[in-house]
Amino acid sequence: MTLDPITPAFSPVDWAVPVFVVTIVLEILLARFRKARAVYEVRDTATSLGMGLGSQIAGLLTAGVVLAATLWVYEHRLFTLPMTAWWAWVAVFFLEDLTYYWFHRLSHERRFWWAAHVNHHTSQHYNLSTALRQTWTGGIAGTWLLWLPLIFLGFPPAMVAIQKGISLVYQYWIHTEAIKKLPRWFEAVFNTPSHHRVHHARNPRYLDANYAGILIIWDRMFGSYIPETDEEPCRYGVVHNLGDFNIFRVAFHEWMAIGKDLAGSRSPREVVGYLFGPPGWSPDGSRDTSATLKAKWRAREAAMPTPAPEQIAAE
């Protein structure tokens, strides 16, 4: 069988759209009849759906540049890996998932790429519609460049595109509170609703963790894994929530904040810091970053009195 190495034979996301619609409606109905935990708010859900639609339109603006760069890299590839070989699909599965992990981590730890990703975290609810709250500016931010090394190695562009689609579809179902923890072996290997709830939480305990796409093993390997705990439920959104549902503010608020900071910069160091420092970076350290918020949380935890043995026994 001959497969086109450039044009994907199918789009996992396009095939999954009807499933997205049906499962969102199902989750709403189950929550309404108190058969599952899910909180929906009309304006919030509309914003998520609008961001998803806008993301598809925005992607067309950079599609030509992305395609041209991809084809150029593929023409200069090191090897030619066959799409018909099972081992090539196994390899692209792991390598694409590892690429996604580092893309996702970069998108949280460096402000320039956080500006393109933050909108996905702006909902204060966590349900299946939240998965559709996608970026409008990821293409402009150049995050797609991280996948070009796979093309340079020799994986056909169509192969990488299909695997990226599979990853995106997989990540849809983990945006829910209706599913608690899954069997221990599954939680140990795969990204799950429990792991991803932590990723979307704004509690200092949970900030900047669980960047996984499909496999949680990368977080365990690179020290970014934090488990969900029963004693501290996840609170969703961003550290400073927007407080409205203006879809353009959701899409561009962090870019506007960067522009304001750059306009007030007084040195090249400040320009670099505002662009590529961690979100919340400031020259004098007066703003909170994830690191400082976590440090304050740890200090509060350490200052709390330890319960006496008799209190623990009574509980």
Contents of the next structure:
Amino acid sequence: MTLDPITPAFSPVDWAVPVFVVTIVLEILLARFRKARAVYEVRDTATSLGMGLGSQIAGLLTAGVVLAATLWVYEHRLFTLPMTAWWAWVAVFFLEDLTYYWFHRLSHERRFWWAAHVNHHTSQHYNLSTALRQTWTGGIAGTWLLWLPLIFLGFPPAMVAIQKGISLVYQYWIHTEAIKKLPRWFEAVFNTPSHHRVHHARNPRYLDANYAGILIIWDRMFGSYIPETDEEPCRYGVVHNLGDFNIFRVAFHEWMAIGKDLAGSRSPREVVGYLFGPPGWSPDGSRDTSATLKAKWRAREAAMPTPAPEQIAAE
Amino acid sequence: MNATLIQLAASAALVALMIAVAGWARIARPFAPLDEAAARTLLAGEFPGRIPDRVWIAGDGAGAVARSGEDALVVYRLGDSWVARSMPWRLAMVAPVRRGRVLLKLRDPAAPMARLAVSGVNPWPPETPAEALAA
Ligand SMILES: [Zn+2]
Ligand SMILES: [Zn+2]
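Form predicted in complex with the partner chain structure, per the form predicted on its own context:
Next comes the full complex, this chain leading.
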């Protein structure tokens, strides 16, 4: 069997589109007839699906540059890894997923890349339609550069593209409240609805956690894993939720906020901080970052009177 | 190019179908207009650690403004969810009322303006300037 190393033999995302439609309709119907848990607000759904459609168009705008850069790197590759070898697929599965983890972590921890990723988190709902709330500005933010080392190693561009597609399709089905917890072994290894609900939660306890694509093992390895607990249900969205359903606000609000901050900055330090500091960074620390929100939450928890052991025993 | 356009048109049609189904199902969170207790619970969740002195409720129960020190804590309904921001209390006090709604400029590109319904029972501003000065 020969496979073209440049043009993917198939696009997992294109193939999955009918599955997206059928499962979203199914999730709505199951919720409508009280067979499963799902909450859909029609304007929120329209915004999520509109963002998905728009991201397809936005992707076309930068596709040429991304392809040219990818081909150039592939021409200067270290090795030539065969697309027909099973071990190469195993290797690209793990390495692509590791790349995704760091891409996703960067996208949350540094404001410039958060500006491109935040839109995925702007829904106050968590259902299958939320999965399709995809970025319009990822191409401009340049996060696709992070996948070039794989090409430089010698993985054919088509192989990386297919694996990226598989990862995106995998991450689709976990955007649901209909599935509570899966078997323990599965929750231990794979990203699941429960793990990703935590990732979409704005509760201080859950901020900046579970960046996984397919495998949750990276979060466990690099210390960013937080389990979902029954005592604290996830509240979805971003720390400061969006004021309306305007799709252009969803796509561009953080870029606008960066522009406003840069216009008012008074030193190179402030420029760097506003661009590449953590989201919420400010020169005088007057705004909240994930770290300060978590610290305040921990202080509140510590200040809460905890029942004495004998009290618990008596209950 | 033609194939791409056809694909996009087909996707748009499917999106319209899914939105229609979501609208038909009516499975959004139920909405109950805010009373003082509900507004305080909501504010406590959005502004943990802040204790609001007094709470003003929008005429339609779809928003509230509370004073906490020098800040006005603002919440308003969006769809079946809530949006929260704080702004200087003194600016909230002089916010204009247009067509029965007080327009609160939130100075944030993510949520530029809250428009809360003002009624005869809940006029805006909630206290007279003299009261504000005395506080
Ligand atoms: Zn994320
Ligand atoms: Zn997600």
